[in-house]
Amino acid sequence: MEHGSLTDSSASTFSIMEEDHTLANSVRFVLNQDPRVAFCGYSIPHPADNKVNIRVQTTGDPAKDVMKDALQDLMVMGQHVRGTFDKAVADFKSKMPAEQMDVDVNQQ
């Protein structure tokens, strides 16, 4: 949910439900790398709530567009990390002798 001004689209607060520091800190990091961002920070209103508020102030571009770009960039980063990890695991397994692999022959 976006909380912003109708007259100034360059500053908004985004409330994301069912999330915590993991996503919020990652989004904050990506947003702070964007030269269009003048300020970015997040808060968790209450420790018992799974909700984060991410505040974005830009140099002029709509905050909604900058937030969308940051989330897309974060998704691409996650896909890259997953692909790199999966490749490293496959490379490791391909170099192991078969007798050292933990293989369950009953597993289908």
The other form holds:
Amino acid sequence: MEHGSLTDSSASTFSIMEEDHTLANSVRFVLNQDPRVAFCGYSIPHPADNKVNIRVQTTGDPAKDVMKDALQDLMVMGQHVRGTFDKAVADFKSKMPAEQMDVDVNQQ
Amino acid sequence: MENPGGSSLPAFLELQRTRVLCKADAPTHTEGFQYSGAFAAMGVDTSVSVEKFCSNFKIEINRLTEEDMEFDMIGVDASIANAFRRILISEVPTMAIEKVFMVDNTSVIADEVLSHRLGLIPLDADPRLFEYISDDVPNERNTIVYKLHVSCEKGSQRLTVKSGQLEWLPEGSQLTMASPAQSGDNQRTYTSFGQSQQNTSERPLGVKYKDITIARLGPGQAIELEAHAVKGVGKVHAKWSPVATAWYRMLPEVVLLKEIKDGDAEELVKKCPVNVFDIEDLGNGKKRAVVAKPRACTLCRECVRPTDDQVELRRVRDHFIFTIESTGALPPEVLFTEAVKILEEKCERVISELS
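Let's compare: the form predicted alone is above, so bring in the form predicted in complex with its partner chain.
Everything in the complex follows now, all chains and molecules, and the chain you saw is the first one.
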């Protein structure tokens, strides 16, 4: 849910339910990399509520668009991490069988 | 004003930006520079765009077994690495026993304690094959049923009940509900399986480790129960956490600030409890200290005590040594990819809510 102003779309607070530091801290990091962002930060109003408020103030662009772009960037980063990781695992596994075969030979 | 080779900040600023310094009394420059425009006035862009991230990000696997793995994640901010760690611990789903139907328990272990112990047993079931249980209707797509029926005969030795004695019931519950049965109707049980679970996965949906002690029975005691396992996540209860734990540490960097020779070198080597330093023979009886195994450094700071003018301990801010210990349901490398997928799903959910 977005809390903003009707006349000025460049600053908004996004109130996200069922989320915590996991998403908010990552999004804050990505937002901080965007040159359009003048300020961003997040808070968890009460530790017992599953809710986080993310504040975004921009240099002019609509805060909602900047926020969406940040989430999109985070997704792309995730996809890249997954791709790199899968490749590293495949490479590691392809090197492994040779060593395991040696072990088997020794056991016989 | 972007310069292709990273940044051209003065060396001391670059050090503060990319390293945490571990001084003898306390670490310094722990916070880092969050704002990407922090050095804009100097004409240096330190922001991490997606393209930059993709070209700098690296993963190197050090160890990979069935139950644990260690890898280096390089070129990523702590917030992202921490998100992966948090998701691994509390949001990657697994199957665990949630409901226990006690038929008989004359053992010394109380029902609720026994149930709790059963809940913590790791199950060898792939959670991706199951759905979350909704409306409390257990069927073959969201529930796994186990039976435990053991008794210790009178006059015999004390009996230890192990997790391997839990028997998987692929056809569902065998307990009939106590409601007055109408004639001709099939007796209703506690689950409504449409079909057998026999072909759900290649392996039978048993327990991962068959030698976990559940209870001990004295002569004449018995346990008869049925246990229903469902899908859940670690933030609801730790029994659903797929990892024993998952953690990371930043790569230690040990730097000799000046040449350390002969007696001082030997003293330094002796000081370090994990043998980070080694001695290099320069010939004609001269010796010099070198940093041999910086990764072994635990940052005990013995080498910077009492004076820290010889050695500097640092940590590389964007290099994480990530360790995952699986509890058995999924191999550790699958757990990590699942965790990354969950982060992506979170983003997707918020994007769709904002649109």
